[in-house]
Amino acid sequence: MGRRAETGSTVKVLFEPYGLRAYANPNETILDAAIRVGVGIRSECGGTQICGKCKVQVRDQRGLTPATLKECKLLNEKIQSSFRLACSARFLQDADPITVVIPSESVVRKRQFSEIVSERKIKLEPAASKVRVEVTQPSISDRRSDSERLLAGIKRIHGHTKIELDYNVIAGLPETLRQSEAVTSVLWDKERVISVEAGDTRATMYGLAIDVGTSRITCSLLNLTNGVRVADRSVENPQIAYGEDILTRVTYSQAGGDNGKQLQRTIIAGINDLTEKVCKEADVDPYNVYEAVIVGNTVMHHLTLGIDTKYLARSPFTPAIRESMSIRGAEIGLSINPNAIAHFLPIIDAFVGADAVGDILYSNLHRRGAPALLLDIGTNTEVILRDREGLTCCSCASGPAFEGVHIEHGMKAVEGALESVTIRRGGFKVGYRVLGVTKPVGLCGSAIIDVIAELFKEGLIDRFGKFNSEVETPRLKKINGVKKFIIVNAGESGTGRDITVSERDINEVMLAKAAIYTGCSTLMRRRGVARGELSRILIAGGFGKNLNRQNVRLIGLIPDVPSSKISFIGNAAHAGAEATLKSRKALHLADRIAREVEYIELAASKEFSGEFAAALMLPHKNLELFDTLKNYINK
């Protein structure tokens, strides 16, 4: 049962199909009440009445506030079937018990995360290291302090004197040095002593690599004595309760009061939960974790550190800091060794964060070689171009269409989502594959791309994404006055309703793919790189896992290169964090990369509007740029 409000009258609520009885506060939204008692309802926009994904059914609405105009517009005909938006409908005071039914398409489902990619071979030389030190005992004739005697012992091993002791080490040093003849000192980057332990503890030395993404957090535990990954876990970013996208969370953090700190506490709690799980899995005491390397986009970087994000959302979009940071993990509440170092990799710009630095490190894009593109596709897609002179990058406002937002039956890559679709015989035959062993309830990003490409190949839509009125197929119907193509019939779906795609849905994807292609083409034009010169196109992140290489090219998402040149490299940002955890040289290389990458602001580019408009067609206005696909285009 949900907890009762401490003050004022309450409303009894039954959440179905869970059979969960709870109490709601007067004027509290259904969504807020659900989050408070642990009931998952989709809310891609963070409760701002934009996405329309938090649909619930309430038969008796006398205990709720009336539907707003925005709510009625988003629900359309569903408002007549007792549907409401959980983020909009509020409980009235002294209302009778209310039953809220959460339909299957509104349920938060288990998400498919991309696996952490294989570890790249790298010379093991972590920034955090342990040394056994014999320290002479104090005497009347030896008037050196405890710290002087410890540093003298370290000097005998390392040979250099520029080593500092952290305050926390000095505070406990007198007792530790008198417990045994030898101690183990933990050094950070060979410059700081961050811990001193009695006896020989060199065999127990662990570190965490953490990728704080907008949608999920990934954490792996590495044995720093041999470089082996001993455990890894992923979880939905718990900040999702405050908004699916970055800007929604920034808005929430600025809404007043303790919101910014609340977002920080939420993300730290998520990291600590993962830390506990990976340590338990590997039978490792969290006290033996001495280093954590953290990557993430710029907003997640600032929120994790508790830095004000206000000016990341205001022109000229300036981050508080771009350089890497090394702090005690305890300062932000990490549940590891109290003296452990949390190292945040540097960011490149307000819209290109430390995750992009991790991508570059893992992919070796920073090394000289033939021109290549790297894309990390998301709400803000980072595009990085390597030419023979160096690295150039930009951020594309691709929007959340590939996460299912603004797509009527769109959803994330969770159980029940269609992950791939084929359309044959002029639209009469549709095949699909579903994530998990369940009936389909919607389309994730890879399936949406497939649908548009397949409709185009079969002549069911034109180059503007409009349905061909001359084509006759029972799957192309007008539903409530809107022409839609039926992917899954109601009898086959898990919702009991048709899963469809409309021209409006197609347009959302066209806008997203145009933004990404424009980012690629603008960088290539600036650096004088022709598509024929591209040696490879790398697609990072979970989105690329189920993409059809031909269909990605056919809709014009990326430049037209042979499919053999397109590679999906998984969670490269996390792999980059692991590399810096294992190598202090890689750690310092990350700083150099961030300084040397040239950032291009697309909005300030003279070519942007023209390039973007041309990319709004399938695959592009200039078909000569997609000549390898002419058989499909001219079909």
Second form
Number of protein chains: 2
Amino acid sequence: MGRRAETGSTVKVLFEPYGLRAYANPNETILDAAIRVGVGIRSECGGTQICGKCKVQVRDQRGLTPATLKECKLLNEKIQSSFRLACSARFLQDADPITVVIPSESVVRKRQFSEIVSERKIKLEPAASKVRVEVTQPSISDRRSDSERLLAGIKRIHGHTKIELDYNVIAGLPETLRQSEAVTSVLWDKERVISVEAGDTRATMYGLAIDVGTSRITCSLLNLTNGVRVADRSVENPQIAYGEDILTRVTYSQAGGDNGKQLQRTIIAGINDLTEKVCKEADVDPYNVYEAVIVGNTVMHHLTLGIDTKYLARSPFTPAIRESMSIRGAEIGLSINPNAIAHFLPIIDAFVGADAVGDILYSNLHRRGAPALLLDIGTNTEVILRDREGLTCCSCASGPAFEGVHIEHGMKAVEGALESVTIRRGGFKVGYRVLGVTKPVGLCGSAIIDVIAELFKEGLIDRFGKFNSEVETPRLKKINGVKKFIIVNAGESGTGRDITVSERDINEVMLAKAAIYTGCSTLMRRRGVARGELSRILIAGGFGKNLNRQNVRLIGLIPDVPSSKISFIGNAAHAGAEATLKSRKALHLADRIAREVEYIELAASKEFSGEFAAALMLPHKNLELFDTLKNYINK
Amino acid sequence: MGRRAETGSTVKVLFEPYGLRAYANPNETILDAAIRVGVGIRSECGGTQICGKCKVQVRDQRGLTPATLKECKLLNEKIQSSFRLACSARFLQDADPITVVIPSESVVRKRQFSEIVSERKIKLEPAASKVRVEVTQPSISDRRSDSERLLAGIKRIHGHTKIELDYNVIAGLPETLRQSEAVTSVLWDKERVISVEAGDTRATMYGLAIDVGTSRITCSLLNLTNGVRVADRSVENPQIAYGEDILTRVTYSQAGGDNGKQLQRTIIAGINDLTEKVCKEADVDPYNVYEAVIVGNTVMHHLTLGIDTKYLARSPFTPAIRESMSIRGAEIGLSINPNAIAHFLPIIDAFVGADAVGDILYSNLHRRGAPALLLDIGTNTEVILRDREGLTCCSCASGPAFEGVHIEHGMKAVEGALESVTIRRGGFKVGYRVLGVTKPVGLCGSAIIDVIAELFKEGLIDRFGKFNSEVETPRLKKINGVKKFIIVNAGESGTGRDITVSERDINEVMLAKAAIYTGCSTLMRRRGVARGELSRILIAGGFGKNLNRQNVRLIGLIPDVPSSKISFIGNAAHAGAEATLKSRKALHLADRIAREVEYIELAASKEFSGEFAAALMLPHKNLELFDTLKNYINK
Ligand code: FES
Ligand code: FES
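Please show me the structure of the same protein in the form predicted in complex with another copy of the chain, now that we have looked at it in the form predicted on its own.
Following is the full complex, with the preceding chain placed first.
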């Protein structure tokens, strides 16, 4: 009573299964209230009543606004069992206490595995270096300033003629120089002093590699004296609160005066949070982090830098800047050494960002060699082709199907996701592997590919992705008039519901794989590279090592090459950022690469729609392109 | 009653003669309460019970803490007529309403006259320049970024190969480029783009010249398209709250964790306040101010930049940096264009700062020519000697006597100050001129010099500055046992009290003039320059044009040269800042000058004390040095 009286008309809410009691404001959505009090509810569309992932159960709905038409459509039968969309239902003023149950499949789950690939050998030569400097003490006869004596000391070692001192270094210089006989200077690119520290601190020098992905931020901390990664972490991109989809965020950033800044602050807060965690984990003082290399697609690059993104989203899709940028990290609010340098790798085009430059750097694709393809699969898939003359790239609007979006039981590769699925020949017995020690709750990208490939091999679906009505199996059921193949039945699943795949789900994947294949084939046609000439196909992105090479070929995601030529390189963009941290040559190389890669706009190609349509079959309309797989087709 | 109840134990105060009613907090000093409510009380020592300038009258003192011993000493007889030091007397809890009368001589007065000297011809070539750039619109076939197209546009005009874009410019670039066909870019030093504006804004380009003096900040706004000064203002340095004297401030800045930053913020707030005023006066948008040139002595230079000053105040008196510094004004919080450059002129040594560099720049002293002396008279007086080979300088601890401090009726050259005094031969009739249309309240520096010179010519004081007991005049009175010469009697003065000069006052001036003369003579001896060789003596500083050339010679402030060789150049340091604003050549020249000037430490010279003692007479112990004045001496 007392509480109600004090806070006016707030509504008491109990979030289950957490048993968390909280107060909601009248007219606030369940989603907003949940986020506010730290309860994670999936909201892939950013609360715009599109994705349907934010389902919650509320038995007594008298304290909520009634369901909207949109809601009813997305929930269909579930509305009867008192489900609501958390992003739509709002609390009514003076409502009685309300209990909100968050079902298992609506819970935001933690990723299980670090996605950073293992290290390649790179000569350690970071842009930042530490030198121990003996500085002459001042005297009545030596009228030189502190900065002059320091620079003279550095020159005695380096013999340089031109070294500059950062403004922020000077403020504390008098005290530092008098604290010890010798000091340690941090030099940037051997020409700027970015920090001066009392004593010999040469053993502590760290750098951060950061990949700002649309849905995830990964961060690793490297010891720059030996190149060893000492900690890494990743986190859901907190901008997801403003829309899962990148375009939604661009739109949001344009909607109000401060929105762009707000999105920037959100990313920076996410980065700072990760920074704090990796530093704590490795027992490193953030003050000793002197460099951060940041990669990300073009929109994330612009948003992180606080650059207007409006024109990235409208024709002719022009970025504000493509060159790499080196700024003081403090200028964008990074919580590391106040003079640390934040280096943003260059971007290639509006749809091929710094992440692709990182991919190329890490995979050495820029080195002359036999033709090779690199694919970085995500909501937008970047495809880069190396031929004998250089690099060509394009961006494919593959959509988020491989991240589980628009797939009824789709989910990201997090705890509880099926990561691989096999269907035993003949009997339709299904085998699967789950991420984490838990019951399965949905399908991540690699499992969806497996399911389609296996169904196709078994003749359960035809080349158009339609169920073959001649095959009979108890696993194929009509649910509410829609045919679905049951992968995990309700009894075994973590949600208590069947985990299924429908023709609609398969179609989503077909659209995605066709887009990606068309990207590959267009680049190859343009550059006159034949399938047989490809020495390698490198696949980067969230899939990780769980992808089945044969199944990837069987659904026609990539050109048909022997499985031995296919490599999964994980989060190569992040690894590229790490490479740049280790070597300032890589840093300069990145700019050269970005300038040299030729971007091809798929939509501008007149053959595009024809090629895309042909790729909308399993594995492709033209079976000659997939001749090595003929044993699996049409049986 | 109600009010008392609400605010607890605050004390009602009536400040007279303003009739301002206010509330003071218990245990607050009268001074603090007055400052808080906007009543100006002189407080040259920063409220440390040293200067005695903060005298106020309180008839009923029951609500105040009793007078301290220090207070009694400073107030002596005045304590009887219920005077108190505002910085010492504190309000008692639950006191009855108190009336505080601020006597005329304790009122902070506005300076009457702008101290910025008139302009010299300097070729207009500021570091910032504006160019109108036609930028190609982006298209599907032109994949260049906004920044690439902008830079290409600039290069079409300038033909430069290397132009950089400031990070902060990029954020808004997409929108700006799409607002108009052509944009205007602000280039810094023809190599960095610091601002991009829609349309043609070439007509609006401004810069600030700022002189941060120990006691005063002066600021002028220049139109950089034609070099015209469009507004100027000055203000008491708000740091005075932390001590009139520079050493007090250095001590304060070291006393606590944040004190240094606080002093920096105080100066910056003062500068921003002036900026706002000059911009408003000239109807200029601060966004169109792209450059600020800042001069000041070394301590002010360091404090403004937030640099540790501790070691400026202890032997061997080493500055943190001597080179000029160009930083983004925003880094120190200047409220002008966010990318505007703040340029700090270089300093020469701990005791000869950027103001001296400004003096030299403005006066062209660095140009080869006949020997010449430049004196910038202040609490520290900088003396610079030009001989045939170069420049030598020293700093003289002249003290603030010429600013009225330590002089019983001394004051700054503000409204109400006597600016010149003549004593009619024989009759001791006194003539004077007052600054402003008001009754006189005290003596500023030029008047003090006049009084001493005139008394000396009349034989009323001897060569040691002692009253000649043989002369009788009603103007020479013993007040409380101390002999004083009455310049203005109580009836004519604005304070209702006699304005007098005592032997003690004269002695203060003798110490000051001896310090300055010794600086001049030491430099001349060191460089082998004879008095007869001096082609000019330039006097800069607060004195202005009211100084009497003959009297200056007669008290022995400077070497005895014909009056025609003496020039008053006003606030030359500020004028030097303006010159730098107008010409980037001057900006580079400043660095060269600072490197070339040789600093000489007076205290290190073994002849120093002897020379100083000899200069402690009127005009000097060695009358041969002042032979042109022999008619006035010993008569
Ligand atoms: S429908 Fe509610 S968050 Fe997407
Ligand atoms: S004695 Fe009070 S301010 Fe100086």
